[in-house]
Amino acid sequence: MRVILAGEGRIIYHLARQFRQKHGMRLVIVTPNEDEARTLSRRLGVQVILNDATVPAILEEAGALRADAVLALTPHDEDNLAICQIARQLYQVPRVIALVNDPDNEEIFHRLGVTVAISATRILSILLEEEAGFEAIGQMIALAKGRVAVSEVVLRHEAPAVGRRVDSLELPEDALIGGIIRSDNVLIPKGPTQLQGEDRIILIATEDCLHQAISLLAGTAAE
């Protein structure tokens, strides 16, 4: 299976790391970030193209003509949509998957032929509005042979992570904060986001580092 990942940020690293463990999967990363390109190439040992994936020639260089799937994971919806449309219309890639940063754009992505459009904001909002737990997400991720866990971590006021910026947390490499529910608001964390007491953290981590990550955030390990 041939997969192209286009974008930047920690999600690229974590997905690439998971895909790389799958036998027979061929992976190419396209990123406009020079530092990330260098780091990904060194740490993952996969082909990394430093360029803009919204340029058709760059997707072709990445192997779009032979790709089974393209994942567009940039922080800009217009770029993700462009990448998916180029992959589908010009190169007939069977599956195009996009991250949707603004949930209002999700329907547009579907109408324009994106196979799967994922809106973290919408998912978090549904969980908050329905006062749901995280069982549904946990079951969805468990399809990947249980290698990834999603947990809700409530920060007490004395928790070690309270008052810290997200980009200052020393979480394990295979753990990241997927979202924050604070009072009646759903936040998608950025580097400068400061954690507060009573925040409900959505923690995504591989099972072998989940307990360590929870301990670093809340001061107690999972039961």
Second form
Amino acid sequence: MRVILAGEGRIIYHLARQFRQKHGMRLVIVTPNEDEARTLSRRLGVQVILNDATVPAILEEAGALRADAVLALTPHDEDNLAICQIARQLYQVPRVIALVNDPDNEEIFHRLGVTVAISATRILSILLEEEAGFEAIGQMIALAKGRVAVSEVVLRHEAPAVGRRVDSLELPEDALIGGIIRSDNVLIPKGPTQLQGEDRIILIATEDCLHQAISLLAGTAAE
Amino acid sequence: MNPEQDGPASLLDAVRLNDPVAPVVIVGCGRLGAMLASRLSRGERRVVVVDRNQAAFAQLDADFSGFRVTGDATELEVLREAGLEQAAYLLVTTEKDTLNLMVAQVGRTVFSVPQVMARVYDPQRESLYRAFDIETISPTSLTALAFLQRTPAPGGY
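Based on the form predicted on its own presented above, generate the structure block for the form predicted in complex with the partner chain.
Whole complex next, starting from this chain.
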């Protein structure tokens, strides 16, 4: 798989380090920052192009014509959008992934052809807003353009769902328990399955009812 | 929603373009933006200028009668505040190509502004964004053309 990473900051370094260890991954980094370019190529030995990835010729030089994915990770939304659109429109890169700094831009990015737009701000604010407390919710994955979230909810012993059968939970329409991790076992929940304290629940829910589903399972932090 | 919105987009565009009080929104109050804003305001157009730097508005004519909005135009909130929902024209003139192109596309897709124009310095990017229903104006191409018209070459260009 050929991947182009465009942007700057520690995130590039850490992603590159992870990708480098994966078998068959061919990585090219485009960064405008000279110090980072030097560090990346010295310490990781990956191919680094010191330049502006929002210029089509630079993306082409990085191998956009044969790339399987382009990740745009600059701190500027307009640059991330341009990188993705150039990759997609001019070079037909199948997957273009952008970091969205302003969470309001997430939907716009999707409308403008970005395959995946990731808003760290929004993920963090969802976690913070959940009254159950963010230590109880982990590994959020956003699917279907952010409309569906997969979360892991840890049940405290005093959580309202403890002791109840799955079919008695009255979860909102668009929420589903996909699995229960109990000790080291994974249970596929059936109607009569009874929830216990310390269960880790894999919750699949749409954005709209995520909050409701989590408070039904885990309760609020104030309790 | 407004029943008019069920009609064809071109009809809606025409309504907004012919509305004499529908504003012209100008993003970027540099030399170009300030000149456009001042001239249009003199021509009795309602004008809103957006710049993230308040000091930039000093370049406007003393008798400029339009509105000034201070903020980053990549934020939807700022564009909404500038009245993009009613705007007939959006002229995007900052110094940064990628910003101009993003704001132009947001103006077209989110706010359905009928006529959107963006300044784009790099001709390579210009060709790309024609695909997105955005009219781009490239100072580089325009200047090159002006020079070339005065500099004949036997084999053409």
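Keep in mind that this is a model prediction, so the values were computed, not measured. Numbering follows the first chain given and starts at 1. For clarity, a rigid core is taken as the largest C-alpha set superposing within 1.5 Å between two forms.
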Quiz item: Is V55 one of the residues whose C-alpha moves 2 Å or more between these two forms after the core fit?
Solution: no
Quiz item: Hey, does I12 budge by 2 Å or more at the Cα between these two forms once the core is superposed?
Solution: no
